[in-house]
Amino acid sequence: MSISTKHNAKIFRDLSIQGHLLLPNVWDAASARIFEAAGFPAIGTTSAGIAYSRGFCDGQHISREEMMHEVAIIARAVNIPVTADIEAGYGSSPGDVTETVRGVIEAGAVGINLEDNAHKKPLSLFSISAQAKRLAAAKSEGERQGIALTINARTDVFLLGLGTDEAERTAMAIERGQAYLAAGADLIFVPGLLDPRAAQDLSNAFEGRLNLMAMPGAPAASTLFNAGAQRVSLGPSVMLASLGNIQNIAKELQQTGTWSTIEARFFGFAEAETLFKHR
């Protein structure tokens, strides 16, 4: 492991203990420079959007040594600390979670999501106890690698919609988040909260330690961060976003054979150089 790596795996934990980090996702390596050039003192991966770009639907269907290759792509393209979407760990059993982190800090980032998802069907979670057990093994193989690993535990009782309503899916993912919390991730995840009153109810019972995505229809950062956010991400929605311009490109193009689109957009071949000229 390179020195690089143990001094950005600090520089991330100091970002996320000190709170209202606005955390960009990325998919590629032009991605994540164009990130690091607006500034953003780190970045995180999107599962979603690498699989989308390698042809793969999401969920783990991609595998893990290509989700590791990609990962390690972004990181070598950029200095500022990565942390990689993992999904489920690519593998149920706490050993599948070790191997996944080992190549996590191969691949040069220096924190993790791992979610308590199982990708079964019908669609379910991984039991507390065993998704403890997966967290407190990913959390072991930081510290044997010697690094300051980030571990941001994600539950999905809101994205799947879980409990009869919004006080039970709140209820449910307490106590997911407290017994994760305990087996040693630094921050629990709940994408699909979007109700600062909710998220503040989260917050309390997390000590802080809780991050969300942003995605159309969110409140803005600022309201998710008074609401008691320690961080917020933004998952696919760059990555989908960008789907959406290209898709209005090829409309332009199929039915005007104009490039309007394209121009409105432009980023500019003398600025993509750029992002890349000293590395």
Second form
Number of protein chains: 2
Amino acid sequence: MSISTKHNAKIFRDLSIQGHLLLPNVWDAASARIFEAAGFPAIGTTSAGIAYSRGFCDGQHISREEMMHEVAIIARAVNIPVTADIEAGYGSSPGDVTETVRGVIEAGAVGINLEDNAHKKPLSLFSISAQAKRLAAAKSEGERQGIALTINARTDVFLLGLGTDEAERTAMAIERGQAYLAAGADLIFVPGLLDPRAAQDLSNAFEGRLNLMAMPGAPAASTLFNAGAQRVSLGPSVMLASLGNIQNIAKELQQTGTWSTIEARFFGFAEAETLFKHR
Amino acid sequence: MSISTKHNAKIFRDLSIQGHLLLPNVWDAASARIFEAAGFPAIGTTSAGIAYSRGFCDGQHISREEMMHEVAIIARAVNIPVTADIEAGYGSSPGDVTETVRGVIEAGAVGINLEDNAHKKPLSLFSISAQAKRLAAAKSEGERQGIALTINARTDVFLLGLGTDEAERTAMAIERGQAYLAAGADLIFVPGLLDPRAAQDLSNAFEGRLNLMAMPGAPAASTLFNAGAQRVSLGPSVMLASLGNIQNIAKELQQTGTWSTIEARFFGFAEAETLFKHR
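Having displayed the form predicted on its own, please output the structure of the form predicted in complex with a further copy of the same chain.
Starting with the chain above, the whole complex follows.
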């Protein structure tokens, strides 16, 4: 682990504590460099985006080794801190999580998202105590490596639509989030939750340590921050918008053999070369 | 080399002979699948796009091994034929080209673009006889492997602005192209040339075996085909348009913390998952 990883870990922890961090998620060196050049102070990876770019479905179809290789390519491409989406840790035991976190730090990333989705059929979550042990393992490995790893504990209560109604989901997410914070998590990530009132309830229960995921149709970042989110990340949305853009390009090529969709938002070749000079 | 590579080589050769092939260039499994799903019968890779996605400048800064790994990921992601941009072959000798072509076929691709740019400073081209030997080496390796490799011989006369004027460039490109065809090339690729009248001169000199590269500002594909192009490819343009789109997304996030650029051309998550089911 390099000095710059240690340094970036501190920067990212400060950004996380300070709050109102709008965090774009990237899938390759190019998307990473665009956000760095645009002035973002940190980026996250998106497991879905990386999976698609490598030819897999999302949800741990990619191996730990391949995912860590992609995280390393992204971390090497930028100077700003990178936090890694490690899905459910590529294994269910605390030891699996330890091994993945070791890989994350070796790759040069300084934070993780760890899901409680057990990736089983029918879809289910790890028990609260099992997930707490997995989070504690992640925290221990960061300490063992001497870096201030920022742990974003994701609960999929809302994403999987568990419970019978919003109130029950909120209660379940609060119970899980509080246990995860006690186990060493720094933030609780609740994708699928975008209602500002419910977000405020969770933020209150987590002393503000809440990460929400924006997507099309979501309230603006300022609304989500006002509702108590400390971090707003974008999950797969930038990748999905890229796929939509490429699809529009493909349709125009098929239909008229013209390039207006390409021309509309072009990036110069010389400018692109500059993004990677001296790297 | 698999049966499907052999099969795809025949399909791609037929598409190349039949002419009027509009060939998009991709850089990862996701961009590859979008074009396949849109109905394109074949795709090419873009060395620039792959370089940026991996964190390098274009122009053989990536290693042969890494480039072949990326070509394999793309070829594995689709059923349609893939032709590989192998830059100047990752080495200057015919033996280097042989080794790269072996890697291309192992990766599952069925065609190549091979440049005559020697990647030296000051910028210069391989001599005509040296490049002819390199092309012959590529052709021999295809035959040795038993596949109908389609060889697109690129001359950088126009791209590097060699010669004193358009007439001299045209004469140089014709001399080189005819020598390359005699050495075993199937098509002559002249990036940087977009004037329909000059294209017609080259097409006549090459018996129609001409590949032009479209970019913003280029005439429509139909105009380029009417000017005698047998293939029109897109080089790095789709990647550059993707970078431009991501840059627009980044600017909106920075300025207003909103997602309208993402929303404008979104691709559904479920639809994205479907792109990679059973792969």
